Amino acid sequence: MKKDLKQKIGVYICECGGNISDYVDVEKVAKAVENEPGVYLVQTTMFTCSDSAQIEIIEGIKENNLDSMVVASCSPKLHLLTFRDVAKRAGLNQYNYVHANIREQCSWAHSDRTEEATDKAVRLVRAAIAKVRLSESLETIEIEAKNVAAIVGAGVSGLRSAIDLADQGTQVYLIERDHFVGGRTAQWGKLFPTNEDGKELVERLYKQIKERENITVFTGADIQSLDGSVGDFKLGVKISPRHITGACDEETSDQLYKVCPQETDDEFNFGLTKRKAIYKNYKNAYPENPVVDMDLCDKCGECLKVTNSNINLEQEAENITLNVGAILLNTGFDPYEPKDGEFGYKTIDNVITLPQFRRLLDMSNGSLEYNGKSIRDIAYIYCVGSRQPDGENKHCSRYCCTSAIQSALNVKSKYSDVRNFHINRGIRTYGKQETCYVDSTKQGDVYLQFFEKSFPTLEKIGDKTIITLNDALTDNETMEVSADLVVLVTGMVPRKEDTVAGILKVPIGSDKFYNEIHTKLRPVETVIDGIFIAGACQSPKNIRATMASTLSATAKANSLISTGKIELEPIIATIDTNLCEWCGKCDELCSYNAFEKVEIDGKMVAQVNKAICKGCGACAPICEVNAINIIGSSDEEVEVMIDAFVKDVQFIEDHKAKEAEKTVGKTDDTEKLKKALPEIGKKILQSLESEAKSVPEIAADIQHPADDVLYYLMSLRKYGFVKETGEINDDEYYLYELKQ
């Protein structure tokens, strides 16, 4: 059936502060598009993505009665959703709009060549203008959603999450792999800046945890599958028995680690201490029964004689299946393993990592020891398995300086003849996180610095251990620090045994952390509809930025099932039931797993799973019989789009007025630019009615940060509305007056 072509469309053409216009010729786009086929008004503007621009174009729509609209500006990850909505307004169906960019794909990628750069935004306005004309007024898919949501990891961002989530009326399983809720906080000692334990921070949101009773907390229970889609996963858990089965209080319990004979490393304190195959992370960890770990016990018998009524060395995993409509991954991080040999870690007996020194100094009492040795002068070395010039881990943990600078801090004020030396590659600790450092410098702590091609080396003398550096500090001097511990300040990475990405599909980003859809527009989604991250598994964050990334995802999470109802966009793939005759391809290659194999009149055919479908049109080119097309983009829209780009462009360089009916706007008009302007540049314009001012004079008029003041300042001026005074206040700042 022939599609009805739309004939009345709106082309709006955006300079963007000249982000498009220094390297576009807007006007000649316009010139050259206004006669395209079904085109009936052109215009151009400044920012058309401002507040006035919005309205005019909505204006225009309805009063032209348009039924379709191009906009060519910048990246649709940044305003399709904004332009969408501008079509609703007007009274158009969204999905008859379509988006141009001509700045990150010409303006910006061919800034050196302008003529060329005009010539392709000419092309890509024509494609757009193309394919909307076959553009077809659809629905959004709307399904039914369970206000139920799995959240994946106990730490402090899991905790949080839950407790947020319970409290906005969503049913919350909490999963955690380990036995223990906590995750790393629950390791660290005092944390910065309230000085509060972390154990205390992890006990006071478990307690919140167990007041309500719309969350349910699962330990030693890993995710093993997951089906369904968005507002209906089914995530297949299993869950690891504790083999203590019924309330084993402090008494009974230290008996139990008394008298098990087997032992290991204990992983809560990296490795300082041993623990037993009957264990606790510490002393009122939570839950509160031990656990037993079945790899390690060998059956001896010894704490059935202590308790045999708690105790079940039995028991069996349990695979259950939980029903939800969003999951929240809060995985955590791990601390960087210096690799044998790397500054003496593992070959130096006096040298460890910051997270065992913070464990070291939380377990002591009395006096500071090591190895049975006291310790007395401690050396940081920083950036070890960070910022590597080669190596994986480029990326900055942010939070490393400011743990190893309070941990100095805390080891002064319990120790005070210690003495600290931070051997450093510059130190970052940000924001207000700058007095811990500053505190240190007070305390006496010594501050050495080396660049990435001159590392320090180490040596054992004796007890000590030399470092030998050159001080960037002192105009590259040699410098030796002898240090009775040597603290190796390390960073965070991602999960070493993180199965869960596999299973849930999560991208992971060149860091090897889980990867968001966009840094800034959509920081805590995934590709994955319903299916959301958050803290230190995205990225290196200390608690407050954790903290701030989970309750966004929580908030986000909320939004998508609360209602019960989830729209869900309706550019998908179809499937031409004719033509299809099952062979599977699409499946094997779909990494939604979007396709499903079913019987229509007697033959097997593919069908698609409208929730799961991204539209990503992977699938379409390996169907041999064509049998697959995506809404939005198919094959006849393709095809005039590839038509409209290849065609010559004929600019129209002496273009006189149109028919009386068709319109197109001119940047040159004065009172219409001035309209377009967003309220900031308006406020400027009004602040500078009165008198000459600078920069920071009229921010602070106005009320708005100086660096956006200039920036906007420098685009009024490029078209004429502001001009320099040639005169340079008393604070030596340039002063700008109205262009008359």
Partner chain sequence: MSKLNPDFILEFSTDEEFNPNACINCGTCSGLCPIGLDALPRKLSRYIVLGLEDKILEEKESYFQCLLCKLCVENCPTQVNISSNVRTARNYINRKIYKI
Given for the second form:
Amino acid sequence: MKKDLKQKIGVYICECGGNISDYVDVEKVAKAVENEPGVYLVQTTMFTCSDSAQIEIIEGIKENNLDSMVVASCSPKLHLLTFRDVAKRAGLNQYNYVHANIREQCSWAHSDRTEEATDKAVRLVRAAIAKVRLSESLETIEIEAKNVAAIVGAGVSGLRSAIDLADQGTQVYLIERDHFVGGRTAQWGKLFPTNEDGKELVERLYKQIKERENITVFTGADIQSLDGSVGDFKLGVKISPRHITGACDEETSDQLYKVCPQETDDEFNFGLTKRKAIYKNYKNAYPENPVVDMDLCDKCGECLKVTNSNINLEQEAENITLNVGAILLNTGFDPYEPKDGEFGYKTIDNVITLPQFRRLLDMSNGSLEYNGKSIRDIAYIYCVGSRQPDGENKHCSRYCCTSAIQSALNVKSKYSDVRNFHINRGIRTYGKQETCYVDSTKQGDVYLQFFEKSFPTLEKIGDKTIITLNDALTDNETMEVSADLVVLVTGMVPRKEDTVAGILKVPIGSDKFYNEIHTKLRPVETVIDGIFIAGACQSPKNIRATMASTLSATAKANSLISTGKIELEPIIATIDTNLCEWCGKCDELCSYNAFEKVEIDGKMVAQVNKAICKGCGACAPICEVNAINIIGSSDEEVEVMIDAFVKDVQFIEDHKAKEAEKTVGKTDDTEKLKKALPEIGKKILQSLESEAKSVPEIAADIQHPADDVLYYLMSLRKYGFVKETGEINDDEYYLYELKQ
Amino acid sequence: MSKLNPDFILEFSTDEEFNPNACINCGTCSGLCPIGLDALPRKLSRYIVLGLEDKILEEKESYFQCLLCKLCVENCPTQVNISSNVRTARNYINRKIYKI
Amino acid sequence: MSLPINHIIGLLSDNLKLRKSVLPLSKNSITGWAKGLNIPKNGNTVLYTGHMYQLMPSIAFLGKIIGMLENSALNKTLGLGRFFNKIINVSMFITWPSRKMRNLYDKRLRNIAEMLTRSGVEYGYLYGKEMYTGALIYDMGVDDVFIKHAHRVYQLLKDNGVTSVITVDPHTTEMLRDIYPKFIKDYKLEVKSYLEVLNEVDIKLNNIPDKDVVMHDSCIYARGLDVLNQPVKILEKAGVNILDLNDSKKLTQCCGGPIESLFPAKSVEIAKKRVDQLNKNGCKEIVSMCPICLFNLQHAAENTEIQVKDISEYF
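Could the form predicted in complex with the partner chain be given as well, to go with the form predicted alone?
After this comes the whole thing, all chains and molecules, with the earlier chain placed first.
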């Protein structure tokens, strides 16, 4: 394919205040490339990134009517966007600019071999020139985005997110797998630090949800499939029916529970109680109607006899497709389930987990009993399923210390004769949570500590469970705690039955939690554009941290889809449909699923989804018929770059003469140089006019970070603007003054 | 092998100043103690907290060796009234063992 | 073999219960120091000695005897002693320390009293009516005996119309100022150490030391009662140079005195360690402000060139 080659290329070679020019002879580089085909103008500048240099470049491009540009300076990571902007301001298309990195790749890497560094710089600049000759004008890809979001999981995280997104004008689908909203928080009872009940939080959020018309809640909803891409996902969801088709008041519900003969362990209470086939998680669970569990129901028909029950046992599941712009995952966690026999779990009858204990405490009334026996001494064993030296859960679950201690406070305030024994591995009630630890020691709770080299052992003697441990706080003396109830303080683990991650292809980390792009800088985004994660599905979090992450995901999703448009880089893969024969190899290889199989003129060919492709280039070499090209890195472009790079470099000038000139200083025209200084350089010189100063003093004077000042001051020193006074001030810094 | 008895602390003292529970086992007191008690000061508190009566009796001399000089109290990061607690322990030993 | 703690505590507390003092001495040896000073027998403000300076030579002497017993089979006889002590005052059979030593301690009390008078402070003295405060019994944890005694002492002060006392030692100050109010309802008494009183008036020292001194702060004064800078100021105003020491003020170290009667050997060991500390910068004169510290440090500094003085010796 014959292209219109660029004819008037401007080449700008940066000295980087000596960072480049001390090792790479930029004048030589300029000389060596000035006769390259298409080059119209070559310039060297002290700081190409400085405002004055930028203006000079823009004026030059306009004056000479240039059609493209090459900048040879630092890494494009630093200034690619700067010079794209320069190109735009000069009236060029920003993709008619190519960058060559002659600092990190030449002067810094080869500071001990200046000639070779210069040679390499010449080759890099020539390659860039060859590439820019072939460059085309490109426009950023703009795709339409549905201002609709699917939120998966209606725990407090999903509920909160739905409210905020809805308030910002986004249509929200809130998808919950359970038949009731509220997730783990509803199970948690009284919460630290206000002792507000988790159910109250859920109720408050749910009421706000109901007030908003642009939120649709689906319960009993399972994600089935995902198609499309950012801005235009198609989410397949299966809605299991409630089997109660009209309003069902409390009285009727109570009757239904009574007549239903089928019974099973109540999951909401972690098996502490039984529930019927017709059930609600708890009395005031939302949505208000009970649900019929068809796995348990044997259709005996007893419930149908209850008047006004509105029961329809034949109601069928419904499959729907939701067209959304973004998906927010708030799928939460599972409490760690100890293995049989782990600290007596399931082998000793008065050993339960922390979530079970919280339910027990929440439901208890008048007296604290378990298995019909009243409880006085409670032993809490910490870090069960977290921080495992041998098991797979290495993480700290972050919430459990506080939750266990707060339970101990609550149980004591409810039943004052209870005695708490905290058998821990170091208490981590970080931040504001420390107060609960202090309160607990004040109420007389006893803390014992063990190390992972010797775990406590448990033995049931009579009604009591005897826990034996070596207490690290008493010189590892062996202690015996006799307990009526042992609470295993279990941590958070990823959801066991997780179908969502597989369907949505959400990356999973080595800890089995959902993986973000960057732990610190991009904590709520995934590698799949338009899919966000928040709350405990990403890592163990308490409610406070969950809210912070869910609101952050909400804001990210909103900024992505709310304008109805998403701008994407145009540097992606293209298919030559004449050559493509659809073998499917590219589709197999692509990590992002950017390829689709389509029919064009009766032939099956590959098509690239512009919204998904990241332009990574992995597919190009796999194509046997060479039908795939990456824009900006086509075969032709790569080939001319290689040709330009391997071409002989011959310096015309005598090297020694040039060296001599360099030591004399090329700064005869100081005034001109001064003009070319970046703003901060000018400020430094101004600051030194009054008196000699040290780096920290200059930094304080001109209000710039000291490391920036040091960097530019060293350049000024190289160019002969300043020198040390030879004195050292009180803080042992050198003083600098203007060189006359 | 010692059996814990958290009720012990209640029979031990009802004095408001009595606060061995506040101890965080940092060891500052033991490091500072000019007398170099046979059992470390923090251990004396610990035995009371855990209700290990046998241990307290075993170490009864240590409780009486304390100078009550309050150097540990002055430096305790959690304001445990160590001297006052020791005096309470002496009172307990006098009552229970020495029958004074 | 260690000492039978129970018998010693028993003996001392029996004494306080029956005879109003841990070591009941004759009236004369308690009030002898005030002879010829013409201190009024009453007044709203009284100088309250708490018997500490007077008792010290005897307690110390007892300590020595107990120390001898510490490793002897004789210590079993203490149990027998306690039995007889309930009937007759066994203390009376103990050979008392020399007259000379008692005079030294009396002199310090005289110095304090005379300095107060010289500086225009008005006060009385209860003479034979004055009682020991029970500090030792409180420290030993014999609360019931102590509480009864504390009430006795407070009643005495009330009966004599005393509203304010000037104390001469840290233990008595602590008892009357901080400890009694914990056990006595509606307790009202102004308690000041003579060091605090003298710090507020103009005084002139008669025996200014001719060398640098180092200060041994009392644990109770420094950490409990906030008597920290007063003694320093009193000496500095007179031009005395006080050398700096790390282990001083709030971080002062104990002289070992409090366990004198139960663990005499250990007590001496600690006192010697403290003298070494005080001598760290080569200072040869140590200033103390508590009779217990004074006795213990002097005992530890015996046979060295280090001198330990009570601050009142400069008055």
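Positions refer to the first chain, counted from 1. What you are looking at is a predicted structure, and each value in this text was computed from that prediction instead of being measured. If you superpose the two forms and keep the largest set of C-alpha atoms that fall within 1.5 Å, you have the rigid core.
Student: When the two forms are laid on each other by their rigid core, does Ser135 show a Cα shift of 2 Å or more between these two forms?
Tutor: Moves: yes, 2 Å or greater.
Student: Glu599: with the rigid core matched between these two forms, does its Cα shift 2 Å or more?
Tutor: Yes, the C-alpha position differs by at least 2 Å between these two forms.
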